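Next comes just one chain, in structure tokens: the form predicted on its own.
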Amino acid sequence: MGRVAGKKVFITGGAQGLGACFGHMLADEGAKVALTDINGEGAKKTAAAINEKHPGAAIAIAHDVTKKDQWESALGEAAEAMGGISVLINNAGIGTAGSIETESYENWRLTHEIDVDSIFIGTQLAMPYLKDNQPGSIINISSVAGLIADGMMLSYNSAKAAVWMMSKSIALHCARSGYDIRCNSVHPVFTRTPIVDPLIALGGGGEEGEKKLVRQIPLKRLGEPEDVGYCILYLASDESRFVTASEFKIDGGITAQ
């Protein structure tokens, strides 16, 4: 048996990167993945992908996490397809640069609206299932940003935090109302997925603005996204039934400088 078998995972942002990783890493150890996107086209080919090696191992929605209705129907469509939900991993995000005097209310709103109210919004509507499939998991993705400043990067350091901060919040909740629920933060370091792309070609593009990007990781490279699925391997099993309201900082060591 896989590490996650049985399992039913809701996870946002699953069209690339991060949320593909996750989605092909839990099917791998048995789960049944259900992978949302404001890009469904992109959530469907990362399904079919999966369904190649795991024959209905995994579902696409296509889903913008901003809009409450959106999530009600993805939530349901997902329970229906895959027997109820038992894992809950919030990973849609994005970031922009800016500091307090360059930031825009535009930038400052989306990000939040993104990486911050889409957390409440979904976990909130998500309860439900997760109260009806216990053990169950909420996996929320953080980053450094959220643990570690820079003057450009205002709303991204600010949502993130929020998004730490917000999940010990949860988890003291389930805990205290006797939910064998559990909620955990997860905090990586620039990862190998497009949305680092960016900050490589601020320094350069290509090995160079590699290497600049990664002078600040004591581990000297940049995080894969299996450097990170693992750890979301870990937290959606059973293996951490007792472990909540905790931070995973996967970032080669940038918070202990």
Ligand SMILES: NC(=O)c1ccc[n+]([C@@H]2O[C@H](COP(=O)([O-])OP(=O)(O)OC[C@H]3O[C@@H](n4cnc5c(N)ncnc54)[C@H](O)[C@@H]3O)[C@@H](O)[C@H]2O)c1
Given for the second form:
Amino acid sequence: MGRVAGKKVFITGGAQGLGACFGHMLADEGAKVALTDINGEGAKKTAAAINEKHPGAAIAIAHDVTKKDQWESALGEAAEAMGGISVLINNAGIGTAGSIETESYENWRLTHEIDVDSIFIGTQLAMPYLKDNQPGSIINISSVAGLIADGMMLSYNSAKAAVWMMSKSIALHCARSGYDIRCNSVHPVFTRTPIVDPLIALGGGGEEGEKKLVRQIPLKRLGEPEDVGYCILYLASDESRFVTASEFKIDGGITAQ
Ligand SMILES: NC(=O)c1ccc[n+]([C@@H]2O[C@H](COP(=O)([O-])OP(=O)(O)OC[C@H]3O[C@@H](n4cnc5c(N)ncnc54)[C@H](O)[C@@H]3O)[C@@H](O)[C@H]2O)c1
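Target state, the form predicted together with this ligand; input state, the form predicted on its own:
After this comes the whole thing, all chains and molecules, with the earlier chain placed first.
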């Protein structure tokens, strides 16, 4: 039996990067996974790669997390295919750069719409499914940027800090309501996915650009998607049954400084 055998996991932003890695690792440990993404073709490719190893373990759904009607149909389709939903991973997100002097209001709104509002809309709509499939687990992907600030990350800092605190509110509501549904946030540092490519390019690209990012991290390397994936496996499984309203820093030590 795998660590998450029997779990029915809905993952947003599952086409590439962290979401795709979570899909692979969860399916390797026995879960069924619904990979949703605004990039529907990418989600299909990832699901196909998972199904090659574990036939029937993965489905793909085209889904823009900012759209309420798309959440409704994606949740319905996933629940139908998997026989319910017991784990929700709010992973889709964008990273943006800009200071209080340079950031546009449009970019501020977009960052909050994709990184925060979507979690409100989606988690509210997912609650009935999670209540029907307890024990449940909600895993919200924040960032170290939700805990420590950077002058050039105004919108992203604000959005990811909101994800951190709203996760605790969701967790407390579920606990006080007597639901066996946990909610926690995960805070990765720079991790090797396409989202960090612009940051590496900003630092001069290639090894040089990577070195500049790594300099700030006590463990002296970028995170790998699997480093975050092991935390997700724990939070999706019943191994974390007494853990709620917590934050998990997968950060090579950066937030301790
Ligand atoms: N990689 C890192 O260094 C890092 C660090 C901290 C936090 N994070 C967070 O991890 C999460 C995953 O990021 P990643 O590194 O895999 O990045 P990524 O860019 O590789 O993947 C993000 C995925 O989200 C999808 N997406 C974007 N907008 C969407 C929308 N409106 N609806 C549905 N899907 C949408 C993209 O198509 C993409 O597949 C994000 O929330 C990000 O903020 C990443």
